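Only one chain comes next, encoded as structure tokens, the form predicted alone.
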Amino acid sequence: MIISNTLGIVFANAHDALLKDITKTSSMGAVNYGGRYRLIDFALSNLSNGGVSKVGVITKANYYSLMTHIGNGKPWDLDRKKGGIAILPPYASPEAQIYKGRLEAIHGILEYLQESKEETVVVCDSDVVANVDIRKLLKYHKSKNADITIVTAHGKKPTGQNDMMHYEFNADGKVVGVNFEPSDDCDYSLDITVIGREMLIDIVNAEMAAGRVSLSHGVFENHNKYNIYGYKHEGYCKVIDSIESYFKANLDLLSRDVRNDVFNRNNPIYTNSRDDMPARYGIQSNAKNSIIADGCIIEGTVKNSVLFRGVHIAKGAVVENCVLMHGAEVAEKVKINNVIADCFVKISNSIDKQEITYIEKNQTV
């Protein structure tokens, strides 16, 4: 792997409130996805595949499971004596106040930024499912002689983030306009941003001195001051900003085209793997169009669903259009549809509703 002169910064808790049921006990970055992954795997894998060998993960709350998952960073080739991965504390000041936004969060890690030697920083959130080629992004940033480059997607704006910015570009891709009004067809940010390290430090200090509370708003309200370019991501992407978008992002993986795009062999998505026995299927089991992780026991019927490790579907049970996280159990002859069951949930009664039903971790229903 060719190492780039780039530092990665990942926000582990960005937009936790938009998935508040699931993030009661974990950060956004630690949320389960796709049978065996966590959402932060995409940011870390994208950076690692892009040659970024030094990454700081900014935490805020409920980050024990995140730290356990990341460990020493080995799955992403970040277990290094020089550089590697660092878990950064959630404090915005010496008085140990928890940061309120990205501006305060980055201000709280200024010492980390100042001691780093990399010229460029890639700042990412943990709530985006997308396989982004960071090498191409950095090459584009350099070719445009940009001060700031933002990764965007084109389409209908995600509904959960009311403060998400939309951009207008000229023919060269330079940002010429910014607005916050909803639109059915727009270029919206995936919260992946490239910026010079020294420029980031200067902007943060200036914005804090001016009493700003939002880093992105302060920068983009003055977009004429900087050379800001957009880099359009053309592949699959999903911003996880609601239970509905989380549910859809998981079930989207049932499409082969989506799987091939998200889990691109040229840019693999890595995770902290766990050895387990293969999934086992009973004589009367029936599984169709589903992702079933190792360690599962399937004795009933599973259709159009995503099952994480160690899920048990008993005899006569029918599971359809569901996302069941690891250790979940569905009792005999129980039928469930449109259900998200968190870890170690036990379901003993049938659930079949039009809307999505979410069941909290460790619950029995």
Contents of the next structure:
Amino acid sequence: MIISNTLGIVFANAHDALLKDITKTSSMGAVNYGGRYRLIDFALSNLSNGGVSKVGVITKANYYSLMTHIGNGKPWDLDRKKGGIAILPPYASPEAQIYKGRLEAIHGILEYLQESKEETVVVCDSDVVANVDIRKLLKYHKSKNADITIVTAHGKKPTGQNDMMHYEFNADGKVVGVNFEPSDDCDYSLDITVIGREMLIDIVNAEMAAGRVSLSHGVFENHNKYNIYGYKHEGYCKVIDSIESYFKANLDLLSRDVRNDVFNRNNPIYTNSRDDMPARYGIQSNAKNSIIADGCIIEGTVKNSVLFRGVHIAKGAVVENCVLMHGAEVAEKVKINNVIADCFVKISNSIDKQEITYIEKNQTV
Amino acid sequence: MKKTECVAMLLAGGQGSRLGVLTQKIAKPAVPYGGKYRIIDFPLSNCANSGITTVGILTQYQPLELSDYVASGKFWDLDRQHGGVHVLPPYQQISGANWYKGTANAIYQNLNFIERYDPEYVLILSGDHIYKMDYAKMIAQHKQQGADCTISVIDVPLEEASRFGIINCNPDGTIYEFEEKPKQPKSTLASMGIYVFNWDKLKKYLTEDEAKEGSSNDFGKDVLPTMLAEGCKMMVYRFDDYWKDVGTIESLWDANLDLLNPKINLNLSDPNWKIYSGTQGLPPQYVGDSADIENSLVTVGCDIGGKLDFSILFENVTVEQGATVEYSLVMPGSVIKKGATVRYAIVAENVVVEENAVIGQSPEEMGNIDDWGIAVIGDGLTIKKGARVTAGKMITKNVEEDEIV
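Now the other one: the form predicted together with its partner chain, given that the block above is the form predicted alone.
So here's everything in the complex, that chain up top.
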């Protein structure tokens, strides 16, 4: 029986600026990941696997590639008569600019929230790679009788977002303190939050009336007013907040444990199909320790890399420690190391630098 | 109901008995092919790419997996408000219940389905072949020549011609004779089992054939020769691209390995003519540190630590470190464990080949080449540690530890 009383809200443009060139023409949610996915697939699949059948995706700018990716939501089972997926374009009143913070963004979709009947809302960012069990999360939220539950991860706080919070809990898991300082050992936010729908509407209205900009600051400065709990995510997670963390999150998939956790067969991550042939390995191809998507043609050497759909490695080419997005081509005898190549990049000169080299979409180098 | 110009009827009810254990539980069109496809993906994708959006699929033998796979037709863009795909099993009528007796009878029993769309033309297809074909071109020729029936033909080598239904025609393409598997073929034009009929003619001849006593209700044996004898205008449509029947173990194996042959034009992800298939949310393949892969196709969900050469691996196949797979097809979900060897074999779905088991033999290993053949392992079986399966064997039950079959 799947009758959901939960609504999903996904921010497609969360922290776009941190990925600089990669998100120059698309939103964070549309960023390619792991050979065949886009980052938003995690939020959408997590919600769908958690039985959530109504999801609103809040967009801000450059959301064309996101829209073509999401379509009618079929891959995530979100093509529904009741509920289903809705892309919520940026809302701007005649006198206002497009929203600046989350508070304004949610204020812009108040109508959608008010029209919805679901009791609970799960609000997610799309810059986190993690397979989160939403059913467990909702159960926890209920068992604690929480007003708000935030999903946290334990470890070194990612440094990309300067306003990222970490929390102090009491023994029961209730938030008793909030901290913005960097920390090597803390429980930081994955920006996945459970909250009552009506409470969310009330808070947004109150904070807007008070002239605030940041939603979370307002809430957490008053954390004594609400029952806020933390839910620790135990599995793999990676917040994408820089080119380096993006690169690392891709290469982390070369670990079997990470793959088994992220691509948990009981909670699969869904994405759009491109209907490519299986990957073809030619004579004298040499592939080791790599993630390789369908449609690739491997005639050269590939090591410690992630290749997206339709990548072509020509004869004698050597690709090591690279993330090559779909349609990228590496010419004969070219050697590359530490490269992130965006879609349809053509590489015909060797590249080997200590730092990561990022090559923009459609470029020839 | 809105009028439709052409309705396609896909004959998918055959058992494909020559595929043995591979079609024990599934109909032939549902047999996996090429790493991520099933045979039926070819006619369905061809229909979608040719702009034919009303397709009746005639099922009879083991229809569960096939119907389940076709579902709403969404994978081929054939989920339509008007038309779309329809799975048509035999059904009970006031006059009684009949299985589909022959290819013509199967269509005859579904004349009411075609009638609903009131088409000009009916395209008859089968689910036995690997090919990419634009049916719209064939229908355009049929229209332009004002034919009653057009049959798609392909030039085959003379020495193979006696395996096919051969069509003899005049230089202008008018058919004057059919010869079923002739000993001394007069031409090398083989029928591909793809027909375009004018709907009114098809209805008339199917109805007459049904009433005829002693008819086997088959297109090739009964309906087409009768139409020719009664003076219908029957034309050939020449096709000269890749086309292969996959009715036997050898031809299925061949047609798969053809995907690895750079001289054969069979790009299945050509953006202008993609072959679509059902997908199921699997992660990309992982190739391990100890892997050694050449001349092979590998797809989503696979985990490779061993050696692959001239092989095709389907979804979710695991080849552990120290295992070898050569000149073989390994179908979805199968596991080849450490030290095992699979060569010149077809391993069906969800098989476990345990440590150091050996499946199949190369032709060079054989004393007498006539004893050689492709070894086939039926789905869900376990080949236990150290067991051996010799060339050409078709395995239908588990093989015990160190057993030789």
